[in-house]
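The chain below stands alone and is given in structure tokens; this is the form predicted on its own.
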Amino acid sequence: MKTRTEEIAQAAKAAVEAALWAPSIHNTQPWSFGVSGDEISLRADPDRKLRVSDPTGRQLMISCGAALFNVRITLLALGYEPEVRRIPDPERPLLLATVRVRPGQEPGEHVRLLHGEIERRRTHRSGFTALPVPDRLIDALVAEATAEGGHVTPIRSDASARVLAALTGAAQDVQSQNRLFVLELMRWARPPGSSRRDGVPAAGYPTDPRRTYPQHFAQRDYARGHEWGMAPDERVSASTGLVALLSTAGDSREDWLHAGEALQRMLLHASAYGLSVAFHTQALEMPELREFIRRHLCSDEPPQMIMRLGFVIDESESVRRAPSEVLE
């Protein structure tokens, strides 16, 4: 029989494991890990960070933010209590966070159901099917990033959704054209039979990006005129699909952890009731352009994350690193 110090060490182990599946900037997956008895610290990689694009860190901070929430949901699926400080020592940046094992209780059915979609979830980067996404998913959704301090805004109006596809056009027409962008991005994407476990795999993007309707949202060129990706799936009718803003109330190091948190936990509900999400940042990675969606698209408050919903018939492929990659 396993002492508590075991079965504890072998919770903290399948809390990281599954913490590296969670979404990140073009799958930098910029984190690593440490388990010390009872507690999980989790760090952010400086050597993964996004210099050009995200020279503040946010986009880090929200894909470590979505790991964070792995951790916390395995350990609750695991029948323990996450005790979690975030940025707890100002002194120390890249401490990001620390989670303490502590006893839970029997994790409920929702904790089951979250818990049981981190392998299945998957980034999607082209057209959705022309089915439409049920209001009643789309209020739980809501709730999930509310649960996390996330604000998620459908986008129901087409002249907010012609705007925002306008400008995630328009920022990634000027980052084509920025040699440092460029140079960035493909440092990241991935050649077919590449063995590495990050960036995007050519399996992961389509060949040829249909153009999506009603608003068609420019897609990262991660082919870079070779021609690398998968098929279009003819079955797809190219949809746009809902678009949805992640906000939150601040702007703060912590307040992107939580939009990580409340983004993740939404992405978890929404593959369970089989529904995919495509992200565009490239609006949110110029400062100008992300202000003007703030004061005009956001209540006024901070955007996080620009998204896409809907049905697809089949998913792309994901790569990780292994756990002994990540974890000191």
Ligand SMILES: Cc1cc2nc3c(=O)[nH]c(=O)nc-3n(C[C@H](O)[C@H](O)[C@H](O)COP(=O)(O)O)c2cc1C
Given for the second form:
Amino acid sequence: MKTRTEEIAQAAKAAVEAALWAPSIHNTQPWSFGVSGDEISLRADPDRKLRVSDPTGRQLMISCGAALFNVRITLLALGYEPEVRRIPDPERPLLLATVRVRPGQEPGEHVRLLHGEIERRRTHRSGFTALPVPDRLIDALVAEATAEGGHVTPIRSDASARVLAALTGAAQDVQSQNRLFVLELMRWARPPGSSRRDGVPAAGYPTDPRRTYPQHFAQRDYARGHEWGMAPDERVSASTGLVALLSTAGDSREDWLHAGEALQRMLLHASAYGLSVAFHTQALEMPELREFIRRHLCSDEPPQMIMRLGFVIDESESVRRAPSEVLE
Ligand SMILES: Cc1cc2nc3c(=O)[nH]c(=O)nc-3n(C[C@H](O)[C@H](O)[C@H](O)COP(=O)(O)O)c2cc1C
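Having seen the form predicted on its own, could you now give me the structure of the form predicted in complex with the named molecule?
Then the entire complex follows, led off by the chain already shown.
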């Protein structure tokens, strides 16, 4: 028989292991965790912050927020109640959250459903099949994000989707000519056969992403002229999918953490219904373009993510570091 202390320690370990599967910008996995008694702490890892493309740490915070959601949902799925304090100590800015493992209840079906998707979910990086995203599923995704303080806006107008695609293309072109942006991306792009467990692996994107219709969203250039990536699958469809924005009411560090929690909750729900999600956040890394999107496409709310949603045939691959590398 395990003691209560041992049971809590085991649940905390499972929660940290699940956290590692969160999406993060360029798979930087910019986090570290501590477990002390019944408390899990989540810290930002400043060495993994993108100093050129993410100087404010906004995308780092979103990534850590997604990891925090995995901690919470895992504890709930194991029958515990997570007691969360976000940014608990202004004197220690790297400490992003503490989670106390409290006694809870039998998990409901929905909690188990989301928890079951943590390791299955993957970022998609090409076109979607022509199957439309059902309205009921869109409504459910909006509700999941809202429950975490995020706001998902499906972009239904062709003109607005074209504007977002054009801004993505412009940002991608500007970044590809900026040596500092390119060097930073190079640091996180992994050649085929790499044994590194972070960064974007060559198996995570197609060699030659085909144009998508009706709008084309530029992909990040992880391969930089190399023949890296997976051979394009001829069956892969060329539909853009549903374009959507995630925004938050404010733009503080706490808002960014909530944005990550909302994102991950929405992504796990999407995954449970076979829906994949692609991200194109280049334009949000350029303050002028981000401001433009906020004013013209986001009802004046600060945009946090630009996404495409749809159904796919095959899924790409990803990698993660071992729990021992992120546990202090
Ligand atoms: C804040 C944020 C921004 C991201 N931006 C992009 C992007 O612009 N393009 C892209 O292909 N993936 C983007 N991603 C996805 C990450 O590259 C992906 O999560 C990471 O490589 C891990 O892979 P996985 O999601 O398949 O597990 C982003 C993820 C986060 C959290």
